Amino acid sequence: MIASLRKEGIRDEKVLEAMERIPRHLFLDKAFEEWAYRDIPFPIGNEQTISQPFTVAFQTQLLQVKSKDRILEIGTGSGYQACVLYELGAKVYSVERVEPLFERTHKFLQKIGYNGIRTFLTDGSDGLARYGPYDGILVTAGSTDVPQALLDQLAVGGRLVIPVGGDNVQKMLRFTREANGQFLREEFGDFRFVPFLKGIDKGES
């Protein structure tokens, strides 16, 4: 998997090393374990997916994580992306809106030893202001806009990485907060994510 990511253009060796340390197959249903290290997404229940490894690596590389950075992840999902951030030495705060998925992943992360990742059941469009400001915010769902709350919770020099667009395709964007309060906007190609939804979803356990 790591060799494949290098061929696809991932250059941040710290990101690749972090992903190499994480047993990705543990985050998937046993029916998919055989394909866990292929570069494809998989369903994880509750109409959510675990992103393909390239997407995880690409977003993480854009975030430019440094040790001890405070990072907010919007969309905990399987917990895999949060573990990559944690392996990079970040202080990770991750929010999930689907209650059964939140409960399952919270217990799972504790079980496999990632109890330093702080998880919260809340609406990601509001961010998590009480632990901010953040050096990085990573959104793992496709949004139709850029929530102002997330921009507001960035520290100076902090980066927001978010896919923005319609239902079928989104542009990967990075916003960097400058000292004058303005934001540098950069665009990094097309991706496909599950939709960014608001509110708490009680789901089905």
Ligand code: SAH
Second form
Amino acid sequence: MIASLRKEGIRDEKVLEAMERIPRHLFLDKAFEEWAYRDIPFPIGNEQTISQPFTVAFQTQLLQVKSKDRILEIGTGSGYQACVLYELGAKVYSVERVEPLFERTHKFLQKIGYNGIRTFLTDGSDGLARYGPYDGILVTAGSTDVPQALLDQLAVGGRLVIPVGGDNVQKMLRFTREANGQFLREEFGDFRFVPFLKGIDKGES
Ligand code: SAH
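Next block: the form predicted in complex with the ligand, after the form predicted alone:
Time for the whole complex; same chain goes first.
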């Protein structure tokens, strides 16, 4: 998997090493286990997916995580991306809006020893102001707009990585907060994510 990510253009060795340390098969349903290290996304229940490894690597690379950075992830899902951030030495805060998924992943992360990752059941549209400001905010669902709360919760020099667009395709955007209060906006190609939705979903366990 790591070799194929390299071939696809992922250059950040720290990101690749972090991904190499995480057993991705544990994050998938048993039925998909044997394909866990191919570069494909998988369903994780409650109509959600674990992003494909290339997307995880690409977003993480854009976030430019340094050890001790405070990072907020919107969309915990399976917890895989949160573990990658944690392996990079970040202080990780991750929020999920689907209750059964939040419960399941929270327990799972404890079980596999990632107790340091802090997870929250909440709608990420408002960010998570009480632990901010953040050095990085990573949105792992496709949004139609850029929530102002997320920009507001960036520290100076902090990066927001967010896919923005319609239902079928989103552009990967990165906003960097500058010292003068302005934001540098950069664009990085097309991706496909599950939708960024509002409110809490009680779902079905
Ligand atoms: N980062 C995840 C990818 C999960 S898919 C992983 O590594 O597995 C995106 C997730 O974002 C879904 O679980 C979805 O429920 C969640 N999501 C969508 N909109 C959200 C919102 N407004 N707040 C919090 N989570 C949200």
